[in-house]
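First comes one chain, alone, set out as structure tokens in the form predicted alone.
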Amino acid sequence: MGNSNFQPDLRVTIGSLTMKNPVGVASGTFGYGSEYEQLIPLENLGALYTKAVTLEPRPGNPIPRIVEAPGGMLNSIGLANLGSRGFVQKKYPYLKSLPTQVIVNLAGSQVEDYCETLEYLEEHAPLGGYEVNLSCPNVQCGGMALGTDPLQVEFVVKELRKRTAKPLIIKLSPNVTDITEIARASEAGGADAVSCINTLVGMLIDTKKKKPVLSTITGGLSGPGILPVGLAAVFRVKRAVKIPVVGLGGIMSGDHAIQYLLAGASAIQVGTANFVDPEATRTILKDIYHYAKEHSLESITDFHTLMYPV
């Protein structure tokens, strides 16, 4: 057992950011901020990764838009949003005062889209980083089209690199051939870090109706169905760059974030399961709390060496 006395320093640091703890919420699934703040207390978490956030407002796609499914949920929201002048007038002011880091996840149809956005927000919103979601299945343009092309990717991530001094985070799809692949361009192009998964692309069909239940047809999976296709991204793309790890995709519990944590993750984003346990958040930190003072970890770091050599 672990020295009672012993206490693990679990900050993460990613560029110039430090999050006092590796858990964060993940992108659409927390709104931003205020939908939860009398459910627990933000100060408790490492990062709140805002909605997207597009240069123009968006609706959405139409309902229905977000389903229950085995081992999870299918949605295809759209990357509804409020647009930057919006988020800046709406929901900055009460962004910028929460007592932990504020990541904005930033999206768009086109590299110039993601490129006057970052610095409208630079200008007019300055938060703690940007994750930029080159992976979204559930729009037209942009999206998942720009993060399955490795060129693209470090175009796109090489241009926000020159308007940003702050931590570029870049959200990687699993819906590719090769999830390393994308990860090192996002590196070549001066990422800070990477997050990985978004959601898979899936669909389900009401056998009554005869017709898929969303109205797009298909959506993004998530939820604990896709935890071991989450983990195999991360302990790849751990072992194919240099820069941090966020991994995502299917933590329901703190057992689930631990394994991210040794496969090699510096930090976790809690999603779906915000939806079923508000306070899944509060339970995850101090499991990961407990796992590291009973092992004698001192650091994140150190989940990591646990996993070496395989």
The other form holds:
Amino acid sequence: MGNSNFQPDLRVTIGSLTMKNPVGVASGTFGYGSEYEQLIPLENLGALYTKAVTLEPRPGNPIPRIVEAPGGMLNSIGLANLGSRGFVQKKYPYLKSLPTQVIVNLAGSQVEDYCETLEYLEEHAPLGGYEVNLSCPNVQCGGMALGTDPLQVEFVVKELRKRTAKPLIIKLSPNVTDITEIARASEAGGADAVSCINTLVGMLIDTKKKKPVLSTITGGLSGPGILPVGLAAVFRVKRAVKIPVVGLGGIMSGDHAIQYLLAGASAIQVGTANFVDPEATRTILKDIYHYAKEHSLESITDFHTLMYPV
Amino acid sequence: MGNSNFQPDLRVTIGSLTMKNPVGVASGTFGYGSEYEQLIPLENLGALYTKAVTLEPRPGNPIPRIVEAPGGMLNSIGLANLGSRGFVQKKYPYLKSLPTQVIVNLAGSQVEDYCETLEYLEEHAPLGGYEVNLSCPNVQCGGMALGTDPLQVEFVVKELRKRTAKPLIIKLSPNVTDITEIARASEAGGADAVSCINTLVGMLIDTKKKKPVLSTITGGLSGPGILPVGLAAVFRVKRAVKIPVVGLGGIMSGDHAIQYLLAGASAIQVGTANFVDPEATRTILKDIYHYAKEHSLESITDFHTLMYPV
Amino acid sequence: MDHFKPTIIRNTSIAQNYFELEFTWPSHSVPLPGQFLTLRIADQISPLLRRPFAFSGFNKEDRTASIIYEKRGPATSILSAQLPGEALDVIGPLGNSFPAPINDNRPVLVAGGVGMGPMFFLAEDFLKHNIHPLLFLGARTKAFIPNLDLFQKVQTLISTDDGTAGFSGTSVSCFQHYLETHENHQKVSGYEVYACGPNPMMQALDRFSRNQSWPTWLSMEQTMGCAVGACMGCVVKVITNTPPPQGFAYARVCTEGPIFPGHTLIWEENHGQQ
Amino acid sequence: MDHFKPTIIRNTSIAQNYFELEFTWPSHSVPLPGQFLTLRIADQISPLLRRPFAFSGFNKEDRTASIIYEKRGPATSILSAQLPGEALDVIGPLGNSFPAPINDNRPVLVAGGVGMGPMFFLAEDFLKHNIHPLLFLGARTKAFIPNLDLFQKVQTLISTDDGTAGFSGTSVSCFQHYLETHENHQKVSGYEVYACGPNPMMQALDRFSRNQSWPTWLSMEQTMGCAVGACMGCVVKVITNTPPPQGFAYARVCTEGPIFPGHTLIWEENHGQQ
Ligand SMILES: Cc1cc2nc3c(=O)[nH]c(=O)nc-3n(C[C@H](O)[C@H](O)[C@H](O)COP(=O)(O)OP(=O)(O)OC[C@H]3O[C@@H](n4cnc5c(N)ncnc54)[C@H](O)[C@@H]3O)c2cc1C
Ligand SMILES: Cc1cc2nc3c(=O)[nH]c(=O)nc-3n(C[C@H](O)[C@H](O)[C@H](O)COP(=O)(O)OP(=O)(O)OC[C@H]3O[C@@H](n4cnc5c(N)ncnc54)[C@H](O)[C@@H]3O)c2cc1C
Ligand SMILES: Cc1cc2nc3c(=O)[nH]c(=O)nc-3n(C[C@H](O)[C@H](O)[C@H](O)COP(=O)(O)O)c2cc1C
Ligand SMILES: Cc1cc2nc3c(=O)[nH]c(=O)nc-3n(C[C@H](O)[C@H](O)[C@H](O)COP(=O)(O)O)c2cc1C
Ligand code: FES
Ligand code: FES
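For comparison with the form predicted alone, please write out the form predicted together with a further copy of the same chain.
What follows is the whole complex; the chain from before opens it.
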């Protein structure tokens, strides 16, 4: 029971960037911020991870793109976005004025796409940093294959590293045999952090219509049901690399977020929960703060040593 | 709307074995049958997959071994069992008298364990067939590593194949980059079928006690939350191999089971749902039967061609 | 758009499986016909996502709003058991609204099943502006047709698939039959069609009104994630001249919609949902 | 053991956060003190697993059974809102039961918190057999202590951690204090201890009774999967001479338990749960 004057310092440092608190919003679940500005004060966010940006515009996948799953949801949005130029014109002006760190989520089909997109954004839309989505399960020849091979991961990270001094956060897929291997490859390539997890490959079938619910047959599973998978990933990745780990997957409550911090995450992201309760980030930050106070945790790294004996 | 005289034939053939219907109970969730005999008529089961049997007895993992997760549960039982000799003495006499197909779930740490156990059981406890658990996430040096390398999988299946003419069903882990690769290796080794999925690696943390809930830190996630993961696995595996696929993971209702059959499963297993409602298998079988009637499906393979155009 | 917790005033069955839910509206915003709200049904992980429902009415004086919903799955089942005095978790109003008819077009409102809510709201709104719409209400069978005061105030034509009430056939064929038997449609400068209902109904209506060159406003449904334009989950396929250059784009039902001009919709793919 | 759907007769608060649930027992089986049942709380995926509760009473004539439960998490919260007339989903009776005391040992019943239910049942049962137990009931504070008729019939000693009611301290120290101040314990041939409560309480009791060589019967708790012995999830660590040869085994609370002789328990690991 910490004393009442004690003020935890919950800032998070990733590479050259400081987030005012560990609670961010996950890529693809918060658009470009403006969508939620009427519902919550964006300055309370530690970071905003944008919807994926690709070099060229993408219409995204056919309909339907979303279905509720037991304890979660499946999506198959398919990187629908305006492309790097559209992003610079339509989204950047608003994003650059936001009182929170904006991390641009990058996606592509091959190494060159990632490099070109990053170069273009470095020049025309300098923001807080980049989260590199090597793991989206919903695009054809896309990031998925790239994100599962450690050698390719190291290569693409090295290439991106050459092109920016800003924080590079590599987003890891849970759909691999050994996520720590990909995390180590990211670290070796020069990443400032890794974030995990992206969605799990999943599928649902409409037995009345006799076809898969999603147009793309399989999609990405997110929401509370994947919480244990994300926690196990963060726990293992944290012990495999020295760079910070950003934890996400299924966080609905402060308790879930604190579990991620105890498992070793330096920051967390809230995804699907934004849909359910746009104020989830506020509640979660409050709960983290109170937990820190109650346990006299001075900083986020104090969370990492709280668990005994693991 | 099929005509009312129409009687679907829901028998399932795997290798030399015929199950009277596609609804089995999953390994580790139904003990050795006797535990449930007061609650449901065991003759209604298509198959009973026993708790894993290892060569030597195993006490299993420390406490706690179970925790509820959002939309599922985590377990870390750790192959607690009497060992092959104990199985023959204490479980076989009851199992051999059961009016359902009994498939013995085999587990071990290395190839030799599997072979020796199988040999011993072939001689002393001939039952319906074997499900080879190459995928249990809760044992130290155990099946997990073995189950993730296609070459090792093919090797172990070949070795087992030499030792039995009975059905060999290889149980696949979802915790791999490409489950179809492991399925193909099983087929190449001579397996009669594959079953998927085993549990997902997961973890939960008790933020009050500040430690992982399970004694083994991580455990296996099962229950409704993993349904989409199992379905995607079965759908993909079915299209990668010619041998039958047994589908499981998250089945709670008839609709879930039918989704598996439409995705390509020839039979299904009910796991966690037995804990929630011991009569789940009965309801599920009834629903499958009615669906088959309603859609004039003469046999299980008719389910596989019902989905258009996938 | 606001996020708040209004109180249930009334939650009653108005026809088989159909409920009208009336609740307080402690927000400054004023919902318009065609707009919708989302409800978090229960503090549970299943049903997880918020559910969208169109406004079926709004009373400016009493500051009360209402929706009409069909009990179909887990969320609406739970909702149907909630009682006056209980709190709702609402985000709204969301989306665009129905435009006024151009020129002197007579508004024709076609409602199929759960689509009735927004049509009733729109009809009431037209009445307030002294516009007299024609209301077509279709259902599978009589039991699904409510009995409302509104039908006294607005010229209402009911149809059922099985002929147990009103015209025997779909609401669209009822409309066509009306036109054939009522020459007076020549006298009005034209019709403007507003519809909400199952996609096949809306597509039929769209095809028919395109032939007549009547403006058509259709309220689309898609499963929603965020309902505020952030996730790109709730899209319908629409014709476009702008990039991406395929000649189509995906428009968000929650933001660019739910109301779309009929002629912009590419039906082949949008059928996916129903 | 049976699986059936009895009806709630009564579901009332008996102390802060404690409820007594009485329901019909339309089964031929007769639950014994120490045995438990499992409840499927709601047809939802969360809470998912059935929840175990010990019987707090059984009326052979009226065929009614009861449990006493503490409202702690999702399942017990939902349960506490259920009303008379609603159906329960029950599997039971499960597990073993408390044995009768050997020789003329006087039974000492020690209940901590949610452990009170089975102790009350056991006390009633002893009374029926003309055995007069001593009942120790411990709680954190007065608010958690119910006021029951039973306390008139059985010699009951209440203790609270904060001293707001009865003895100030734990139920175990209350018991010890009783022994020190009541020489008559010399006169009975000995005591036999029955307990249900938090693990630290039961461990303390076990240590104490081992020193006195009093038989001790402890009702253990573990999170359950199947509750019928199939999953090996609910184990406690016990001393054994049989293989596996480590000198220990894991015994299932749902099958070999929930009642274990105190001296067989290996406490270091069993603490894990609480
Ligand atoms: C803009 C809009 C307005 C709507 N207005 C009404 C209305 O006024 N009255 C009414 O009864 N219904 C309306 N709906 C449909 C309503 O949202 C669904 O009936 C409701 O979500 C069903 O939930 P359930 O859990 O009861 O059933 P489920 O079994 O979950 O779903 C039944 C059907 O509803 C659809 N659905 C499920 N979840 C969602 C979601 N998150 N978003 C959108 N659709 C979903 C599914 O595709 C399914 O076909 C509207 C939908 C949209 C998009
Ligand atoms: C043999 C036995 C007898 C019991 N008798 C009683 C009783 O008479 N009265 C009473 O109030 N409680 C009793 N319990 C405990 C009761 O099962 C838990 O309080 C209940 O499961 C809590 O559920 P919840 O969702 O409300 O809370 P949760 O937040 O889910 O859990 C609260 C606590 O209950 C435990 N718990 C959760 N799920 C289970 C489960 N499936 N099986 C066992 N424990 C679980 C957890 O470890 C946790 O510490 C008994 C437990 C056992 C094993
Ligand atoms: C609708 C939707 C769209 C998403 N789009 C992206 C994306 O563009 N890029 C990305 O890296 N992750 C994307 N994700 C994954 C999330 O950022 C997150 O990793 C995942 O949803 C798990 O977190 P959650 O359970 O909190 O939602 C998307 C998720 C959802 C639900
Ligand atoms: C308590 C428990 C014990 C299990 N033990 C085994 C086992 O011994 N061998 C095995 O192959 N799978 C085991 N499993 C995995 C199940 O057989 C099944 O693959 C998994 O639970 C997914 O199915 P479900 O979601 O229907 O439970 C176990 C699962 C549970 C929940
Ligand atoms: S529901 Fe998310 S964009 Fe419409
Ligand atoms: S709960 Fe499954 S063995 Fe006891």
